[in-house]
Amino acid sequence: MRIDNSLVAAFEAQLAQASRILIGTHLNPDGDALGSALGLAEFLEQRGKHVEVLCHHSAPRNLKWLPNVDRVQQEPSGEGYDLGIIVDLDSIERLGNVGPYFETLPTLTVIDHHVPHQAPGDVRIIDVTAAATALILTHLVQQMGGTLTASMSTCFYTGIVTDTGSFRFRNTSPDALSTSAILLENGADLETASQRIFQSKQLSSARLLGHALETMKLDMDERLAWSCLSFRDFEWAKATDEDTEGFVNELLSIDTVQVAAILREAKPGKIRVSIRSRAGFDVAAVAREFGGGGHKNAAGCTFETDLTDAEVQIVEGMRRCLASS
């Protein structure tokens, strides 16, 4: 992958005029969101910029080991910021409570790999074929002559390995693999990333996963699978929403299933939904029906209603998705 020279030049011009920069990413950040934001922050500091990273939510348990993760804030520490950079999100609303801090900035850059459904930003570096935003940023740093430090490489590698499911998902490309090799050569911590992201589960998570699998529902000749986790289920397992990371992929791993979802009521009246699919089934379109978004094969949305009502709505959406493909 090579980023268009005109976009690199436009970003360079923005940086030349900026001294105080805010970086933002989406609600409930994953490895690509945080890895991209933290790696980019270090690169910009190499350029002598004052940089702060904002996110509505703190880092989840499985990402608290990331280099410099303690710099993630819920609000700026001061004023006078002259550039905002938003990474890894397709809708400005997904900034959550930190969104207003970016709306008032004089210039804005968006760096992302989602299919765009809004067009904010004076400079937009978008590549929907990229496996991860961190992959785009690695190439951007290389083209701009930055130094890939061990900590920066670990952050970017985490973004790539997370969004490719440890190189198992169909978005895994030759570029994702070869760029990951470069990051490893520059000190990316593969062992810690693999252990903390994919091989470390709380007992509460194991209990809740067992319940989710036991109560799973199937439909449409076992091509559709979903499971609902109520607030009582979370209390019983002594679990939090973080403990459900990866649950939906367990449903999708069933050989007949082509679309799967997990509905979680971690807090009463607020239902978060993760949807996954195989091949040509576009679950991002389903999520957008309910104000969410994501990738074609990995998306999510939120309902503010009771669990039964959310289940009815999302299952109907998934049925339409399967029936139309």
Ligand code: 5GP
Given for the second form:
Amino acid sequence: MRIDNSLVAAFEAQLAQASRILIGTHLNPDGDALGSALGLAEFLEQRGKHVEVLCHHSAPRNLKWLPNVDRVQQEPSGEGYDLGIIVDLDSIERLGNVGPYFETLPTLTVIDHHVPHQAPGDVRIIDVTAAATALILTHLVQQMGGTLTASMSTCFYTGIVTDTGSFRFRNTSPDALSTSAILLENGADLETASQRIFQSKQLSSARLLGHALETMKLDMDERLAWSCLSFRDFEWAKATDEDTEGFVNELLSIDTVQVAAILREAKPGKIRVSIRSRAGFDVAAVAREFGGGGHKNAAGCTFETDLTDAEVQIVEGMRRCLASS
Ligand code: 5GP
Ligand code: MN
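Target state, the form predicted together with the ligand; input state, the form predicted on its own:
The next block holds the full complex; its first chain is the one shown before.
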């Protein structure tokens, strides 16, 4: 992959005008969100910029080891910022509470790989074929002549390994693999990333997963699977929403299942839904029906209703998706 030279030039021009930069990423940040934001922050510091990284939430437990993760803030430390860069998200809303800090900046860059459904940003470096935002950023740093330090390489590698599900998902392109090789050559810490992201499940999470699998529901010749986790289930397992990371993939790993969802009421009155699908089924379209979004095979949305109501609506959406593809 090569980023269009005119886009790189436009980004360079923005940087030339900027000395104080805010980087933002989405709420409930994952490895690509934080890896991208932190790696980019270090690159911009190489360029002599003052950089702050903002996120609605602080790093989840499985990412607390990321290099420079302590610099993730919930608000800017001062004033007078001249450029905002938002990474790994397609709408200002997904910035949560840090959104307003970006809305008032003179210029905004978006670097992302989601299907855009809103179009903020004066410069938009968007590639929906890229496996991860961190993959786009690695190329950007290389094309701009930056140095990939070991800590930047660890951050970007974390983005790629997260969004490709350890190089198993269909988005695992030759570019994702060859760029990961370059990141390893530059000192990316594969072992810590693998351990902390994929091998450090908490007991509460294992218990809740057991419950989710036991109460799983199936429909349409077992091609559709879903499971609901109520607030009481979370209390019983002493679990948080963070503990449900990856559950939906367990449902999708069943051989007959083509479309799967996990609905979770980690806090009363707010239902988060994660939807996943195989090849031809577009679940981003399902999520968008309910005000969410994402990728063709991995999407999500939020309901502010009760669990049963959310279940009826999302299952209906998934049935339509399965029937129409
Ligand atoms: P997850 O299920 O892991 O929370 O999200 C899967 C994908 O869907 C991610 O790429 C995420 O950005 C996207 N996504 C999840 N929830 C929402 C949402 O409420 N709105 C939008 N636009 N995208 C979402
Ligand atoms: Mn991503």
